[in-house]
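Okay, so here's just one chain, in structure tokens, the form predicted on its own.
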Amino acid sequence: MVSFTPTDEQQLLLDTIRRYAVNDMRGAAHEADEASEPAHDVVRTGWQLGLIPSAIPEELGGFGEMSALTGVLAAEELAFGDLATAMHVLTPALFAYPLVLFGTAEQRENWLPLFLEERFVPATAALLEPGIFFDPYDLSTQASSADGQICLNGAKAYVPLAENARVMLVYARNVETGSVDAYIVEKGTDGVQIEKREQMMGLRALPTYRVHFNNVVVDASARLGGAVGSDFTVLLNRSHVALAALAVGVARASYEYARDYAKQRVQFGKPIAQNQSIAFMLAEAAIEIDAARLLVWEAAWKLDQGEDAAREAYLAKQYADQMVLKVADAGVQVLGGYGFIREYPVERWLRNGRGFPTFTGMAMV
């Protein structure tokens, strides 16, 4: 029987993240967005919550186990605080989690200890590619092998923390097999060109970059999973579910802010929440959030059971992509003219929410 009641450990984690989201992330979000600069002290505090180490099994040096359901519960709470900070804190998981799932013993031994340290370690992954149409199963970035080495060529976009990343996981199409594989590329490797930071409509406090790979040569052992390789579909499913959970958090933030505002804002002698148009809009937003959350939980549960969750993960992300934009736009409408003023957070949630359809591969549980 499927049950989504949090365990005692999960509830303790959620309570801790919720306090962090409200007390730390919320207060710094506006200034970080205006300055287009991460709130480094808030990121540091978020890292010290130990979300990534708690997802690394004890036999690999961590102190927990990988659970997609726990991951989506945490992701929603983090995004409720601030999406840019949430994705900053979670970006190292883009590298660490695939190693937990598919890494060779050597890859795990070499790299996972980095994520058990108290200091935040910038590590990332590069999946998205520039262009109008993007198909994660038909990447333009190519990997060719010869004489025990791999040569990477292509370009990636929206690579978070790329400039300072100590290591990144680069997804490319294997020209010999046609499969999508991932390759470990260390900072300073010849042929890796990181362009200046991208200027985006949303996520302004999360540094992202376009990265070019020009005849980048790595050892064959840098392939995730070694000769066996990895299951890209599983990794993509986990990304879909993570992004959907983050979208639920952003939508919930906008909805709750608009709801509370509508209860306090008095016009013509009564709170505007009593106006039918406002009440219906808020009610529909609440329904959409709950529906998306249940889709996310179902997909995460199937991932934890080791079942094929491709359908559920895809549907959860597609629904959440539309839901968050609808709910965030409703939040702006409820505030009226104030909703268009940058001092009020609803306009930031709308800008951030608009980007979810393009965030493929930028989060993972």
Contents of the next structure:
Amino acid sequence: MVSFTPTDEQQLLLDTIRRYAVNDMRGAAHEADEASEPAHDVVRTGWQLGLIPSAIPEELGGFGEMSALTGVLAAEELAFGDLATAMHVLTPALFAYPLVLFGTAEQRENWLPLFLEERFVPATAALLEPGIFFDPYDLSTQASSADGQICLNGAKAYVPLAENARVMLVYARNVETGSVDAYIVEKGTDGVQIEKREQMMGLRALPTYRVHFNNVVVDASARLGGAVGSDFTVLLNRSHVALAALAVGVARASYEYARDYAKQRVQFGKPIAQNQSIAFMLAEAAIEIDAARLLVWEAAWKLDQGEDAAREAYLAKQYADQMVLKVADAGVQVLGGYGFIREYPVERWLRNGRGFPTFTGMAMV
Amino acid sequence: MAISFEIPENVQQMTQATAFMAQTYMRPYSRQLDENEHERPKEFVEAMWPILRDQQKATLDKLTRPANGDGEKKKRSSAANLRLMLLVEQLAWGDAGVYLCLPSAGLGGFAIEAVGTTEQKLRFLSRFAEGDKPVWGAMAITEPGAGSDNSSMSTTAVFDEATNEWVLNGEKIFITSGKLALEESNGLVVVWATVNKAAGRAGIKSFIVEAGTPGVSIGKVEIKHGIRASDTASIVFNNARIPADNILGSAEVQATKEDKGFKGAMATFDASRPIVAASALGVGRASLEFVKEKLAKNGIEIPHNLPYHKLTAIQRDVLEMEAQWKAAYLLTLRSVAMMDEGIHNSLEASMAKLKAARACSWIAQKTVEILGQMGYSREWLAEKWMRDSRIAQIYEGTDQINTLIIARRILDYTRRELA
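Counterpart to the form predicted on its own, namely the form predicted in complex with its partner chain:
After this comes the whole thing, all chains and molecules, with the earlier chain placed first.
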């Protein structure tokens, strides 16, 4: 049966996140962006929504309800509040969700209980690499194995929360097989060199780092999924839909703000929204946001059905990447001169929205 | 409820059966019917009539059945709009012009369903539920001087108390299947006319005009850019007299509630716009499948695991075409699913229609471009699909009118506030 109505539980969660987005995230976003510092108390409150614990299996103390669909619903609502805080709160999922999906019993038991605590525990993943032509299937970071150990070499970029992360997943290309695998690397492992924070156009309140791996040696058991390994395509699909959902949230924030502004801003004796030139931009934005959201929902639904959703996830990501840029750009335009002033949020949403084509692997549902 | 994209099993079966009809009775005749503009798609009409007739009969039987099995009735009809969307999408994939020749009550049927009484439904729709000869219905709103601004229509309906009849005068144009309905079968046309010009929209009512009514004649039969297999005619009313109870809805002109007189037309659009979207999707899919097939034959696959810098320009184009098609498909799916759930869908119907029409025109145009001289050649159907797709941006409300409707809704503005 085709339906577009979330379950009652999902709706309850959405209402809760909406309150958090409006009451907590929105108020702190500007200052955090200006200071390039996370709003730590808002992150803490966001963590207490319990999004990641709900995905952790019941036998380990979680709620065992890992759903891509619920994940994208939540992600959109969080990004509607503020993208930097949303990605901050969700960063531990970059480590936890791949373990839920592909971790060995030992890996899951060792690490997943960490995320059931009331306090936010930073953990992360490193996929992106420095340089202009990034291809997730063709990584420069290499993993070579010898004597039951694995040696990692390479450089990673845009690794969120790397400095404080207790543990991270490092994606690398196996030099023998060419396959992409993930490796669990704990804080303080020899050869891991975390550089200064990256400086970016947007997402300024989220600390991200370039990280070097110089002959980093981990035990063979640190490979995600152990001898069986993991399915990198599935992880990438889940990342694509998560990012696309976040993009929808950013776009909706900009659109709703511009819509309300246009109804209040009076020029030539009437609200500017009463001009077709403005009204039509807003109509266009409304359609494109809905279109992108539906692409995201369909891909997420397919993931939850256990179907191959690679094409859907890829198209949803591509569509949302373009959509958010267009909509956030329109948001700035509707506000005219005020759109360019940092006191108004629309320019931040444009800066944040522009990042999505780049953020490969930086969120996960 | 839960978010789901699961198409029910029986609807999937219907879709497959329709795909077979499209392949068998539409595609093979596509070029011929395009080149010979006013030739009728005999094979298609003959194949479809018994199916549609029996469906219409089943719908009418439900009206007369005693009201006990209520719950069951509701359940069975709950995917009706989804079915129709997927049916039309398949048929338009076969041929968008031929699809419009479906022997059925058509848009007139939508109007009768939306505002007719049970008695009227039985009286007027029975002809679509019986007999060996196909019957067509049509809807007449547009006039030479009233397109998007259809409330300024000048066709009049004057009540003659002496004979208890309505008297119609005026001219309607661009009527899909108008000639089929009035001259080539025992069909009917739902005609919109004003009973009181001074009352504006409130004075506009719809009337059922049956084939054979004196004073009704077919004027011009249009020759068109695309959908050439479809019959597009003008209808002239010259003191055409119809019975008093051929009016749909109330004859009252309610001056207070301005939009009441238009409610019927609007309700019709909520149901028909997703269907126009579906027909656009069919043509769009035809183009997309065709271009991918031709590219594959030339060794070009369209991957979904490469970063932007590793894609060729053609791969980027086709991926964008696919994404646009999917977005349009999902917006349309939402608009019909909402209708099936009984949720008001005016906004979503307009969104779906606008997006699907625009996306699929673009897809068809892009297909011609990518296929180069063969895209432009009448040897293949790509150029025909490009012409066929274009109409969806125009009928049932142009892109611009739909954008205006969407803008008013999202801004919560009246027609006066956002003109």
